[in-house]
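So this first bit is one chain, no partners, the form predicted alone, shown in structure tokens.
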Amino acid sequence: MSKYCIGVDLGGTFIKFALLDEDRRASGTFQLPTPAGRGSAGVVEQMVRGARKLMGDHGLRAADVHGVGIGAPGPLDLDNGVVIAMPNVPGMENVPLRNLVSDGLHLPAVLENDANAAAYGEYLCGVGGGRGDMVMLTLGTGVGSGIVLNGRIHHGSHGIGAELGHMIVEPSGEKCGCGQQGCLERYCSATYIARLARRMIEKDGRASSLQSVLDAKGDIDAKDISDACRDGDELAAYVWDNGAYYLALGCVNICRIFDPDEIVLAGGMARAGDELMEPVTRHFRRLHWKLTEPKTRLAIAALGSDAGVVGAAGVAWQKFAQKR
């Protein structure tokens, strides 16, 4: 019988579960609600329950499973398997999640940052194909990232080496929630481009078809801007292209530091597909140095919301199965 690893992706709303076999095939993906009102004990209980259900549905015993990989939002103490805090789930402060899940399932477990796990999932089973070096940027509320070098997640010396959304692209720019000024995520995240469009309409008095969206919904999101851009709205086109410019600038900086085979774009904005890739690629080629042609490929992620749970299982494979 094939051996498996279990992936568990802990989010503020749902906990996802999946199996990964020795041929990098994911299966059995499902989710359970995160019991946010029941504290850490309720969360751990739900994680153990879901993993047991996964094993039961596939007729697996503990002997058929190498281990469990857990993806969770930070901040984390990866060495000790501890969730330091999880703002969206009360009671998740200084929780030894790795050991609690391991004890509940009687299986070895490993804890990984959810953004890193998603990048590893895309590297292993998505567009990365398990080859070369890859960097993933997740474009959503902020800009998350994960770095895979020589087939392994890169954490940095202090465990915070993959925070590419907080590289500075405008030294005197807008203040970021992290305390720095001019971070990449302040200029190309879905949140920022929506905020810029609204500011240009409400404070600068710029005309736009987005005004009707603002009147109807009371707000604007990145998809509204993408739709308006497609329909020829000038303000939307400017805002979208401005975000693409800064995203391309970040990609060029990533190339100078890591020279990866691929930079993969994920998250809500990446669903725009070619409408995002075209301006980003155009700016990327213009900003890239002229000593050589760009060799790093820009691509849209393939796994969608399953990347995190697949990557969590992949981290378990790397830690437990490959050693054997």
Second form
2 protein chains.
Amino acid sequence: MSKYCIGVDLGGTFIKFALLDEDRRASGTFQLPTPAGRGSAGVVEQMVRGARKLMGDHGLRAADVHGVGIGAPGPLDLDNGVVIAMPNVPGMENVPLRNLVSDGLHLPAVLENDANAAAYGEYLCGVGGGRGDMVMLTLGTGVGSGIVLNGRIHHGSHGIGAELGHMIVEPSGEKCGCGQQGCLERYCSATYIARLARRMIEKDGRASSLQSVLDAKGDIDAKDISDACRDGDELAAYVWDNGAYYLALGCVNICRIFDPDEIVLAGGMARAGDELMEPVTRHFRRLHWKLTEPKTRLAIAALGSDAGVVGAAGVAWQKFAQKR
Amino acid sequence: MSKYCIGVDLGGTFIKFALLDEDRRASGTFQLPTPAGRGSAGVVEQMVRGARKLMGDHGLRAADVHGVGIGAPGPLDLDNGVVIAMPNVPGMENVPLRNLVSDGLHLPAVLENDANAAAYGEYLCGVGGGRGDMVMLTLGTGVGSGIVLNGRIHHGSHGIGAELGHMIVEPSGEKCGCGQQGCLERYCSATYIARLARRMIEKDGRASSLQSVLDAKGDIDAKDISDACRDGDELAAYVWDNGAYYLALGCVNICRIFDPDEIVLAGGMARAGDELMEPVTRHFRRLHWKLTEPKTRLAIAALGSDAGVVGAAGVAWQKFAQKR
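Okay, that's the form predicted alone, but what's the structure of the form predicted together with another copy of the chain?
Once more the chain from above appears, this time first in line as the rest of the complex follows.
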């Protein structure tokens, strides 16, 4: 019988669980609520309970499982498997999550940053095809990123690498919350393109069908913009294209730096699919150097919101099973 | 007796030779002219002759040598050890240099891009200390770069990665010969800071002590600027500081991307030493995000123009000797 790895993706609202088999096929994905009121003990208990349920549902005993990969939001101490803090979940300060889960399940465990886990999931089971080099950009509140080189997640020497959203691309540009100026994410994250649309309507008094969205909801999000764009709204088209331009610029820089096989776009904005890929690809080809044709493939993430839990299992697979 | 690796650095004017022992100590460096008139056969003959001389001088037989590392300027086909073309050396088109040198010496050989070899030399025997992650920027005609991650040179999936001089940092800025706009090297290579000084004097009619250099030599180079800077020339100070600013910006981006242990500055401009490091470090600290202190060390290259040949030997060491 084939052996499995368990993936657990710890989020602020839900904990996700999945199995990964030795042929890199994911299955059994489900989620449980993240218990917010019972501190770290409640969280660990829920993680152990979910993993046991996953094993029970599939008739697995500990001997059938290589290990558990845990994805969690930063900041983390990866070497020691410790969650340093977790926004929205009180009591998760300096929790040795890796060892607690490992002890609870009597299985080896490994902790990974959730953004890196998601990139690794796409690398192993999604767009990346499990070979070569892949860079993933996740377009959400900011622009998260994960870098997989030769099948290894790149963490950096001090655990603060792979922050491609904070590449400076407009040195005289917008101030970023990180203290820098002109960071990539200030120009192409879902949050910032929505903010630009709102600014153009409210401050510059520009006409747009998005005005009615603003009136109804009090705010605009990236999906409203892509919807309005599809309906022919000019302001929405400008804002969407501007975001795509900067995303393409980031992709060109990633080619110059890494020359990866794939750059994968993920997160809420990537659900726009071709409506995102078309303008990004167009700007990418124009901005790209002329010394060679573009060789890196741009693609939309294939696993959606399962990438994190699948990748967490994948990290366990790499650590505990790959040597076989 | 300890075994050695031989490094051969093929340049347009000289071929350099060096030995590297198993304790990563380089010795015996010397150079021979690159024969320009006898095609690839003449070049290969000179490489074999030099390597034999190196072995003879140190009383080494083939059994005392792990292998030969060859550094050569691009474009190369690394997988097959082929020089595709070599500016200034006629007859070096599609030459299977690795196999020809290997056959001539009856030793295993490996081919590497010279910029990567230089970075690997600094990594193994210079600033890098032979551990962790290191990025090197070589400031010359352009801005060359080499990336060493976990002791491995990063080439990219299509052999066109590690071109950090072509990161776009001013999207509306200067056109670059590569076909992009606002590439880093257009703002901080030795060539471009000299060009900026000249433009300010000749086109904008700005006063500067560099005028007399222009009158005498017909041109200005980066060393003239750092000299004038030291003598208190205002225009030179502006130009030098502007170059340092963009170099610092590049270093901040490298931290966000790689988070390496060291960023090493090399090439002619780096010979200015503290006069370069002081303004670069000042701008770096100011531009760097505030989420953490800067953790990556900035340093001037330690090996100077020997980095390439030492690194070439190092590449052979990694490939043929490291497993011992």
